[in-house]
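A lone chain, given as structure tokens: the form predicted alone.
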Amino acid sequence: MSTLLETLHYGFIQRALLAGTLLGLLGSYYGCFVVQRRLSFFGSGLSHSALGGVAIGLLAGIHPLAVAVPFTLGVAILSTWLRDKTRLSGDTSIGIFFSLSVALGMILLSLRDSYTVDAFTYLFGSILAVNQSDVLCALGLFILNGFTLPLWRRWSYATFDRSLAESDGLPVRRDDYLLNSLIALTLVIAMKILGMILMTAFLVIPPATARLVSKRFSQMTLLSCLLGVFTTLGGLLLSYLLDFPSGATIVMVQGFLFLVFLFIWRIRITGKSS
């Protein structure tokens, strides 16, 4: 216990915990909409599409996020537009832009002599190397997204009955563009800290875990956010104590909790059927 408390005295651990908690909360929150709307590939595709913007920034000598933010927002908006204006599904539209963006990123990165380390950082993140500006960036993103909380009820309504929400006069299509843009913005800002792979895990695993045992969407949202915070704190401290990669440890903790909740869900189902 004393060893665990000692780790909290280190500045880099404190910064990693704060930034990881804020971004984990956002990822788990938006992940509920992603999972419930069956857009898991959309979230994964968006996070990897950012590689194209990162590559443009690295090649041009500009800060990668300065290019990746508008680039990924553009992918989110274009894929949503393509889904609305054609008979293509959301997964198909994001699949097109995802493939093109990754291909563009690979070509541009190949033109640089030393691209491997930079690309590796954005793929896997460096949460234990978080600095003060990264924490402020995560805090700013968290505050910005906090202003959209009043829209949660409207978004959840459209999530469960899109047709009825449209018939009630709600701006469902406009909300789709806003929601998808906010997901894209969260993904690309979190990419440098958490990495594409870990942020994708936050979008899927905590919400899927919460969905197993939740009866209402509000319960699912709250539990998903709690799981996102708990797995961030537990995974970071466990990775420090065991000297494991931090991002991978957080994902493994999430996977373990998913199996635990799956076991609980199976017991419930078996008890009801007997």
Second form
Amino acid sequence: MSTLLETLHYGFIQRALLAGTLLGLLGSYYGCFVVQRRLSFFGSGLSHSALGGVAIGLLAGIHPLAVAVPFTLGVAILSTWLRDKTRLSGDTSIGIFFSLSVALGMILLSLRDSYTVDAFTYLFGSILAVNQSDVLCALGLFILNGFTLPLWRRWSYATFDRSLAESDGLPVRRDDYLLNSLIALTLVIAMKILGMILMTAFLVIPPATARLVSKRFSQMTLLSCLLGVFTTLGGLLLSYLLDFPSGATIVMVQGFLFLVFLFIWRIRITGKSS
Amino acid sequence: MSAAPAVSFHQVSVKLGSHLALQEVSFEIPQNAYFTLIGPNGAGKSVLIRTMMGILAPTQGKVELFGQALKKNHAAWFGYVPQLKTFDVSFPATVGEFILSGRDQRWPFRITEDDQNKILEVLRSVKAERLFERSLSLLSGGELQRAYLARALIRHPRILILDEPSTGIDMEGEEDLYKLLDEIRARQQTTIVMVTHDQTVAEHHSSHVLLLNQRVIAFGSPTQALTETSLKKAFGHHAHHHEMPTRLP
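Provide the structure of the form predicted together with its partner chain, given the form predicted alone shown above.
Below, the chain from earlier opens the complete complex, with every other chain and molecule after it.
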């Protein structure tokens, strides 16, 4: 216990906990829409697309995030547009841009060996190396997203039934662009801290866990956010104590909780049917 | 001075891509009428309904509601029960939340006590009070239709639109539904617009019938509109006219 309290005194742990909690919360929140709209591949594709932006930034000698943010936003908007205007599915649209972005990233990174090391930071994240500006970035993103909180009701309605929302005059298509852009922004900001591979876990595992035991979407959203925060805090501390990679430990904690909730769900179902 | 018609179509044409779905359609539905729209597959029934609700814009002509040009904010005047239930069955939703979304045009985050009373009141009116807490995905066809009807009614619509309302429900449920619609119309002074392929239903319940096949084939009372000639014109040689049975009291 004393080791745990001691751990909390370290500045880098405090920054990791704060940034991780904020981004985990956002990821788990947007994850509810991602899971219900069956956009898991969209989330995964977007976070990988960011690699193209990172590579351009490294090559141009500017901060990779300064390029990755507009680059990933562009991919999100273009793939939403492609799905909207053509008969291609969402998965196919993002699949095209995802592959092109990764290919572009690989070509650019192959130009110099030192780039590969930097790019690895973005692939797997480095939460314990979070600095002051990363925390401010996460905080800024969190505040920005706070302003869009009233849109939860509109996005949820369109997630439930797009046609009904359209027949009620809601700007469903415009909302798609906004929601997808905000998901892209969250992913790309979280990339350096949680890693582009592990951030995808936040978009899927906590909401899927919450869905197992929720009767209402509001309940699912709250529980998913709670799980996102809890697994970040638990995973980080556990990783420090066990000397495991932090991002991977967070995801393993999420996976463990998913299994626990699956077990609870199974017992409930069996109880009802008997 | 007589009241403005609930719905007026003036020479309305709608083009979807290069396909002319509606061609110079004109008719008027008086307030509190029971209007039935009949036509073969591909006749443009759904296009007409979507145009009436302002989802599709006419390529030519104009639509008026209660004497006013159709605007986007008129969506709240409609209660709509779609034929195809396109909602995501994996979405965690209770019947209560679903009904409230009909009033708010947003998904509810929580249900207040006042909201609950209003939902229960409207569920009582469709004889489905017990469904309040049920998960939407667990309802039968008939129960789902009642939930949709309750959802349409909670916003006190001036026009209630039902697209093929008997789809997915058994004969007994169908009779109950039409009886319920007659009651609603009498109680709430609502104009009912119903799309159906069932000529008998149109004959029994409607005050006005529009026979459509991209253009207006016939319009008027059931006896005026559903003649052998007009049915043949709309449906081709397969159509045959049912003898009009005596109206039930």
